[in-house]
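Starting off, we have a lone chain in the form predicted on its own, written out as structure tokens.
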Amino acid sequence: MKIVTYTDAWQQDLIDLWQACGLTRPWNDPAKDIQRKLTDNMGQLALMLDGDKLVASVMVGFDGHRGSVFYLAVLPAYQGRGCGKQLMQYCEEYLLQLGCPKLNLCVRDTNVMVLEFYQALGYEPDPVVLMGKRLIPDN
């Protein structure tokens, strides 16, 4: 398994990646998603790559006060092996080149597999509550 930064030739891979992980909603375009990340100065999509086949992505980011990480997605067949370990190590070992002091996660209350695997990581719930406001629709 190697870990290599996103090009546009892996588009469609990626966007059937998170689909079969069950990431995309009907509000977002993920192509557009994929193209506002590459406008990220301080930040990253990377991919996974079981030799030639994308097996997980991430993106991580840094605003200079806190590190996100989103996206976060792993082939169900790839999932147990360490992969989603592996790519967040990474994402951690990026933001503190960058003197990132702490990493915020946005997971959804309903999914439990994701929050356990996160708490195994050691990653804790904030008590803040998490706001939105769409500024720019997909569709």
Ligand SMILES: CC(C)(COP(=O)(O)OP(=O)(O)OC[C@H]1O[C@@H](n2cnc3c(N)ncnc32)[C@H](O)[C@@H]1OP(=O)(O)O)[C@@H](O)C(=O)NCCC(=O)NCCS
Second form
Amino acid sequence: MKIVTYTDAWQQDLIDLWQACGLTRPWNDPAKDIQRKLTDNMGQLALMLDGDKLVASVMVGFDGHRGSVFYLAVLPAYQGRGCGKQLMQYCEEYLLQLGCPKLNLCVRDTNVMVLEFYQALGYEPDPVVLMGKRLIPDN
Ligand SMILES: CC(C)(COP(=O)(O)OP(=O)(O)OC[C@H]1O[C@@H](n2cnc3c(N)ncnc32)[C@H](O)[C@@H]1OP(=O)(O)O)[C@@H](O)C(=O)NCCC(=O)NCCS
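So the form predicted on its own is up there; where is the form predicted in complex with the named molecule?
All chains and molecules follow, beginning with the one already shown.
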């Protein structure tokens, strides 16, 4: 297994991975999400490969105050083997070398299994309400 930075040759495989992991939503165009992430100079879109097969992904970013993680996805056949943990460690090391003091992440409240995964890695719920406003509709 190795972790590499995204290039456009992986676009369709990455979208397929996100779909297989149930991460796509009608209001988020995954191709646009990928292209927007490539404009982020303080962030990275990282892929985990098994040989030449894409098996996992993560988006990491730093806004100068907090770090964030999105689109953490491990192909179902590869789940439970430490890939998610390894990618989260990769993100934490990436943010630490930028001097980022805290990583925040969002989990859909229906995604109970993932809450347990993050808690196993030392993450705790913060007493905040996430508020959002869509600025660019994708569809
Ligand atoms: C969530 C996800 C990334 C976890 O990846 P994974 O590779 O299966 O997890 P790992 O094998 O690395 O597990 C790491 C640790 O978390 C623990 N863990 C994983 N799932 C768990 C669960 N449901 N309950 C409790 N602990 C769990 C593991 O036991 C392991 O602990 P250990 O290191 O002590 O053995 C993966 O299940 C996934 O892609 N899910 C679908 C997409 C998704 O919901 N992404 C998150 C969006 S916020």
